[in-house]
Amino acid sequence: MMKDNQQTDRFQRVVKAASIHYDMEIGKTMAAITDDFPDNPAAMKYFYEKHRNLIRNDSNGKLPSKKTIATLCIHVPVELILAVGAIPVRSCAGAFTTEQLGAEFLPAKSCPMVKSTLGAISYNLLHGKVQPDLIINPATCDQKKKLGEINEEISEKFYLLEMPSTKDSEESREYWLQTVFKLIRKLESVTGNKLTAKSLKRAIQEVAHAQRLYRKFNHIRTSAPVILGKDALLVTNAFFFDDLESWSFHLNLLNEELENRMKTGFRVVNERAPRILLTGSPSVFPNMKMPLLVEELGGFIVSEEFCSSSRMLWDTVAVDEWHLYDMIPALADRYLKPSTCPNFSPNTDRIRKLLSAIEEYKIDGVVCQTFTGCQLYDMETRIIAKAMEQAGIQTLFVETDYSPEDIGQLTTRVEAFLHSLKHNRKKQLI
């Protein structure tokens, strides 16, 4: 009994200290986002506050009336969670604080996102300090796949969502559909609620509405420089944990403000700022190291090919008939076919979408970040390098993690890259 009390006391001390450090990390990132840049849209205040209060529990000790389902990847159909009356919370973590906590369970060379996520789950430091009833863990990479086996105290909450290794065959599509049916049964068991045609239709329509607003937002920001990329990433990161209706409402307000900026010719950067596309390992708040560096040094992030931004929200469910067993296959297809995750082989769709975005958004240069220990993204850098070289697009490849120690080196490299892009643009104008 005494040993158990000692372990509980130690756990509480670690959580308390980590909460303080995590809150400081959030405060530092938010200060850079809001104070180091002029012309922040007024409608962004809502999203700023959401992230400032990321790990503050405002429930006053009350238990949520609905089950909370944590997800570790965009391959989890959020519509299913909503349709069975639960609250979805994406739990991929971006804090150096929780990375250090997760390091006690994992090898030193593990991916920082995997370490950070495990640290946040193990020490109750998820968004709003929620304690999920279920953690859906898609098998999209070997490191993430093993998380449920690492910490015995939380392993019973993990549900491994099996993934096919390719998405282009009919066999893989059928395999994935059966996986989705198994997930439905699990969600029904955890929540005690039955999936119905009515509830699924409502959830699909609610998510589709949010996605339409996002596509409008994306069209505005790629058409005119009226909002910086660092703010765009906060908007999409808020989708991880925000109430869907509230997120959609405030994104609509932001879209209206940005449309007014377009009408008046307002710009957040000068016309010579290099237009940048970010790709690779995703930027998850508060790890905004690369986006902030790029824009602090004079670049303009027009688009991101991340699973923490455009990949998460772009594609909608295409339903022909609003019957339950028509909607489920359509939902499964939406979470498989459009994916450009390097988990799939071959992954030619990713190159195609990158080249399409470069042309459509008039991209000057690509920044590809890979987290140390993230083997899947690392192995695709050579393919991307070849495709960008053939397209004549300058690309900066960066290997980094959540630690602030490499800021000086990264600053030098990003500064030189942007200078080269500006020089090339000047030559084209002569």
The other form holds:
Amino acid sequence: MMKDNQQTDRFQRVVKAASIHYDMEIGKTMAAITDDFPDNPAAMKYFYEKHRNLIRNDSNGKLPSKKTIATLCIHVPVELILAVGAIPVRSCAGAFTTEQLGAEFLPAKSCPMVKSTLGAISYNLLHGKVQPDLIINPATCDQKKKLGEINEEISEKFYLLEMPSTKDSEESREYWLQTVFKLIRKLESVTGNKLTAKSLKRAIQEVAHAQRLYRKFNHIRTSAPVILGKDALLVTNAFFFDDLESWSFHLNLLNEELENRMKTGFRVVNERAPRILLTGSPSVFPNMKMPLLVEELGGFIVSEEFCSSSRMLWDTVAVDEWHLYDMIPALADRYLKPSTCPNFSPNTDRIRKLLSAIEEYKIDGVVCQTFTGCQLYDMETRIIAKAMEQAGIQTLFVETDYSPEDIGQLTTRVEAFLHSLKHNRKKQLI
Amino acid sequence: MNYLQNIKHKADRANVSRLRFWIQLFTFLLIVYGGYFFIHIGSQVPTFACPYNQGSPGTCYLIAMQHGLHLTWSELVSYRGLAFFTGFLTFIGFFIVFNKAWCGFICPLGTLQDWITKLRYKIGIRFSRYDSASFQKLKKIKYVILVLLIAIPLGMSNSFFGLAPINHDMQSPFCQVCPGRTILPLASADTSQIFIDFTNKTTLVMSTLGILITALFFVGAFAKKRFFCFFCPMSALQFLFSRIGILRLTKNGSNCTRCGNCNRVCDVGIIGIAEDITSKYIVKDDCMMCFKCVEACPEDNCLDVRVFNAKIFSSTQEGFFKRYIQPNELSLKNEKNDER
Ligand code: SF4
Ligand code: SF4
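Please give the corresponding structure for the form predicted in complex with its partner chain, as opposed to the form predicted alone shown earlier.
So here's everything in the complex, that chain up top.
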């Protein structure tokens, strides 16, 4: 059925036109990221290229012999996919072009990321134009949950990864573990490979190695302004689709360059620039609207609490006995317990995480973005507002989407926010 | 100061579990054979230094306590009560130095169980999973045993509620069922403690129970890490005083992500070590202060081992990765410049 559709003229025409639009969208964002700022690290070139070629065929050097498994959320244990010899591609999309394509299937008030993702999958516009053999869709928010049912052309590829709605109880932990076991069986049948202790151990170690580099990167950028947040977001965004080894390799190079900058006292922004923490609905490339705006207007993004960045990469697997019987529950725990995804209730860990980041990274102000149509983040906004008020941290709440229309209005608000942060700082100094 | 920081930095990256293995080996030999080398550490030892074993350099406090409580009420307030009290203080004095690390680093039965675990791991047999809710209840047994261990000796010298005093065959009741009594003498090739005493009903029951518990000790340790420790009255007694220990395990909850790493590696499966983000002193019931949790915690200064208030070993990101990543597992690319 899918084949039939793909061969229709209309489908081909839409794909062709959308590819051109998408590529232009990428070009525009990349121009803003690279050209508007003077001090881009040389090691960022690799990550810039990766993104420039995002939807060009075969840009990622993937071996075609391997199966490709798309994941739609951070709760999918990538180690499992790697261990059965497949390629994981996180396929949450950030393009306005594909959002418009997805709008055809979904209610008007849906979240732009959900629309964009469905549009990208439906019209073969995922990273590197990969055509996944399986799409693992965790049942997190209501909109994602229903995603697999909407477009029957692609439904058969969808695999719903069940999720508990709380992470605190032992029952939910057990339920989740069973879900992970089920996922393993699915992965084994799709790839035809068996999960072995050896392959899983290796995958866990390789991801841990990447995480170690990521944490080092985080340590560097939070201790001195040697790299801007817009670049940092590209690094984490590349983790979505890049080959793990080469991602680690290039992050290591970047870390070395940044350490050098630290030593020589090279700074990308004035030490007085307000230090910003981003949180809320995730910025996914090429939707870099908020991060770019903040930094173009003189803010400095020190850290993000996004599922497209720290939430995806921070937490680690701890194994006691390197056999499958211990590794699998350890993995399951890693993808449930520390998550601060708002689909869990309660989600007090998110507030605690924000507060500790604010203190540790000396944050001046928080920018919290919510996508129009994303109810969970919208609801949590209120909880965050209260916590930030109690902590005496200035916070800017913005509701936005993937369209460029609100840039003017956002510019004014961000400008005013940064201005008041600077003003406050001065007051504190006097 | 810088020098001290340097040492601390090194310590945080250390592999404490490996160190612990060697310490355990040393203390095992000490407590099982020390007596042959004229080492004497007294009769208030807060661990299973079992006097039934010829080589024991001292006496387990549980036996001293059971003997010491063989008192009538009037004796309890006399000089004999005072003797019991000073004995108790000696026990506390020993105990507070290492706190519950007596369990994790010194106890020979604990070490034995850890070795059985190592063996099982080598063979690749999985540990059994169990329903944690019911197990939580089951492990309260150790407090019941502790109470009995105090009440029975008192009951032998006094009459409770007008009942006749307990039969003297119940002398040192815990020792009669303790796996330490049957197992540790084996180290001196002494099998004489493995027997069933047919003298009368009481001895028959108690000695049979002793053999059963010994068998359970081995079977349990093979299925579940530190199985016996959940029922150990020594652990219960120690835990009551763990807050005054000099060696401490503390937690800074604001650095905790509740990732659960610490709980995962904990041999006695303590959930509170991860979930509790408010307590500073985090030694929970059953904790043996093995510090595996500190090794597995990937957040800086979240879990700390302290002597009084000085940190001697802390959880760090760096230490975590150093201990967990085995470089030979990685196929690291050194040359991939073509893509740049
Ligand atoms: S390992 Fe550390 S961060 Fe994770 S739950 Fe335990 S104490 Fe908290
Ligand atoms: S809580 Fe920590 S120190 Fe205590 S037994 Fe568990 S792992 Fe060992």
